[in-house]
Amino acid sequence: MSLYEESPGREWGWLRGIWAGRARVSEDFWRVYLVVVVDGEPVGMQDLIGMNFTKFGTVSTFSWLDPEVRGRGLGKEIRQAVLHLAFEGFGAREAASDAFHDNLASNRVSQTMGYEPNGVDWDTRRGEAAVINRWRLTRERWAAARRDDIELVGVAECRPVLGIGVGFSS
């Protein structure tokens, strides 16, 4: 059954991307799995994902939303809790993002939180190619309009298991 055949195969091959994401850790690579939940129920994921962390301070994000809670706000939440986490949390110096030309939401999210276009890219969505907007994050322009609301907690014990040392600095 290919993947991106109708279910259980779709989501049977997106447990298997999340679990070999889990399995890979070094200070090359992390990706750190966060799940969304409205009233005690899971409705969403956000990751927050450090390719070359140590070197270059950069991040990238990728979410996704039940149908049912979208359009409520909940994408700029969740997108304002990681980029916490990235910049104030693990000291990162710039965010990437990237969606499909066509979702207009995520793309809308981007734009919210003040990243700036960065290009286009090729992706498949489904088996077909399709055209991804690429946006771009300083730390600069997150901080002029960072939240003051978000709290972090345990990031001190999480940064070694990253092999984000003491001694990196942003």
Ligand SMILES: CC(C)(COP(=O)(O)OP(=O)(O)OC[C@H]1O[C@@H](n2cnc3c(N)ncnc32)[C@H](O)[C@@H]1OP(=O)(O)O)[C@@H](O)C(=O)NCCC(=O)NCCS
Contents of the next structure:
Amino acid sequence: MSLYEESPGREWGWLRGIWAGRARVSEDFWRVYLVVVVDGEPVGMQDLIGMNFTKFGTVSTFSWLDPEVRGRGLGKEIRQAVLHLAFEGFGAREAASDAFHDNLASNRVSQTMGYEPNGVDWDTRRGEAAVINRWRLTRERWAAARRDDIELVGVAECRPVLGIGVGFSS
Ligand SMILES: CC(C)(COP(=O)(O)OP(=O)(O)OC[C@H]1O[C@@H](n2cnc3c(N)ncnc32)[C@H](O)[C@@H]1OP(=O)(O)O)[C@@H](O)C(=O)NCCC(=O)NCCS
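What I would like now is the form predicted in complex with the named molecule, since the data block earlier showed the form predicted alone; can you produce it?
Up next: the whole complex, starting with the chain shown before.
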């Protein structure tokens, strides 16, 4: 087992990945690290990742919540918020999400948001191979269930930094 599979090495590895990701911003790859704040307290993260976004208009998402606040609907809330940013703010065409087959909460969030199954893949988890469920949400399916009570702030200033130009809806 490597240093990065046990605490605190695992957390250090995660932090290093986040810091490195923040420094890597180009048209071909960006990862927006959003903080989840409840009553002024940071309780999690919601990332939006664009790989070749200007070419394909596709994004993927990743979320992590403090175990203390899980299971209260916040996971769905933050996924809806970041999808709003992707589709409404950045004009995305499609969003993807992956989760280990036994990650019931994450798979359920995707399912309830209207994502469709998009096959499976393999990844390692603490050194063990495990099946990943892949999900995809088209713009049409997002639009059919979109919310109108989410406010986006500062998106116009953010888009050019990520290489998102004209031609995308606001
Ligand atoms: C995945 C995660 C962000 C979901 O957030 P959450 O606040 O726990 O989820 P919600 O309370 O919004 O619940 C979403 C759905 O999953 C269901 N659910 C939540 N926890 C569940 C569990 N342990 N078992 C079965 N279903 C569960 C909820 O009932 C809900 O479904 P419903 O709409 O049919 O009622 C959160 O659990 C988490 O941070 N997990 C660890 C990190 C992780 O796995 N990230 C995803 C990696 S891809």
